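One chain comes next, on its own, written out as structure tokens in the form predicted on its own.
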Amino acid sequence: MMIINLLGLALIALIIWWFWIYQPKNESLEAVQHQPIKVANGVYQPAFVTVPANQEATLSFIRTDESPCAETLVFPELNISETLPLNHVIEIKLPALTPGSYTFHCQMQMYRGQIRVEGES
């Protein structure tokens, strides 16, 4: 009985590690690198991304991540919702933002990234 107890914690545990504490490999990438940012083992990667402030940008995903929660791609501050097939390279067009960090996230948020935009405003 406290062996289950002990699994049950250590699975509460893991959980609330995965989905709220679990912070992404702090890589980077400048947009203008051309590199597709790939949706893959429950991740963006890279999942930051810097941009610079007042020009347009276009980010490129490719999901190889078989996950349904992965097919949708949601920029919440740029009112962007894009569907992204599986093993295909999808461009997003950003407009030209101002200085400051916007999120990206899968339908249920469980896949997350951000875009920092840097530079004047």
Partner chain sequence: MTHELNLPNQPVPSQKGTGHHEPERHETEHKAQQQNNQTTLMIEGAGCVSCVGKIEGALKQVPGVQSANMNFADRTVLVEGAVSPDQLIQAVQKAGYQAKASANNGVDTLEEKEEEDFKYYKRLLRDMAIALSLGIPLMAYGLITGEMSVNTPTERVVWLIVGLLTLSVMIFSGKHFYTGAWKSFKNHSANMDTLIALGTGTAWLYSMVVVLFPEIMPSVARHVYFEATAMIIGLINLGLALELKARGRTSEAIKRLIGLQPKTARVVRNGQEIDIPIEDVVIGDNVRVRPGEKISVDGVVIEGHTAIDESMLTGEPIPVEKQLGDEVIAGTINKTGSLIFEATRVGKDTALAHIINMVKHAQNSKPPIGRLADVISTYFVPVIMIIAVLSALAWLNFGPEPSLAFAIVSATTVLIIACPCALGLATPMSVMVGVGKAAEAGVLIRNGEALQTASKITAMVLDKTGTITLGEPKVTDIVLTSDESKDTVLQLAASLESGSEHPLALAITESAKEKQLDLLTVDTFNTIAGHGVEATITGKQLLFGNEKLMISKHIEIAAFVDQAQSLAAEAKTPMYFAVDGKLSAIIAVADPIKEDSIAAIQRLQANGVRVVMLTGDNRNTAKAVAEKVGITEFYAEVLPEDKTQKVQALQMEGEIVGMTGDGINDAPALAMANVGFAIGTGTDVAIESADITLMRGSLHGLADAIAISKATLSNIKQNLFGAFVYNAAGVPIAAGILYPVFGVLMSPIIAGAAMAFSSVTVVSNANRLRFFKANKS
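Next up, the form predicted together with the partner chain. The previous block was the form predicted on its own.
Here you get just the chain by itself.
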């Protein structure tokens, strides 16, 4: 029983680490320009993008996921919301941003991603 309890607690620790503590690797803006961010199977691929500070950038998205939730793309901090029609590439123009991280997500936040703006402020 002791072992099972310890295993359970380890599992909880693992959940906390995997979903909250782990810092995923960011994709560079360049990589995203070559291939639009895919909205499929409940995720943005890639979901973490680094963008240089103080300059405008364009992100393109293509949705292949039929779930109606995925249709809306929201950048809450930037007051951007865009509808992504199925199988069409949509470009999102980001304004010049100060360093920091900005999230983007679908209408009900099941799909989440983040842009990290790096550089000097």
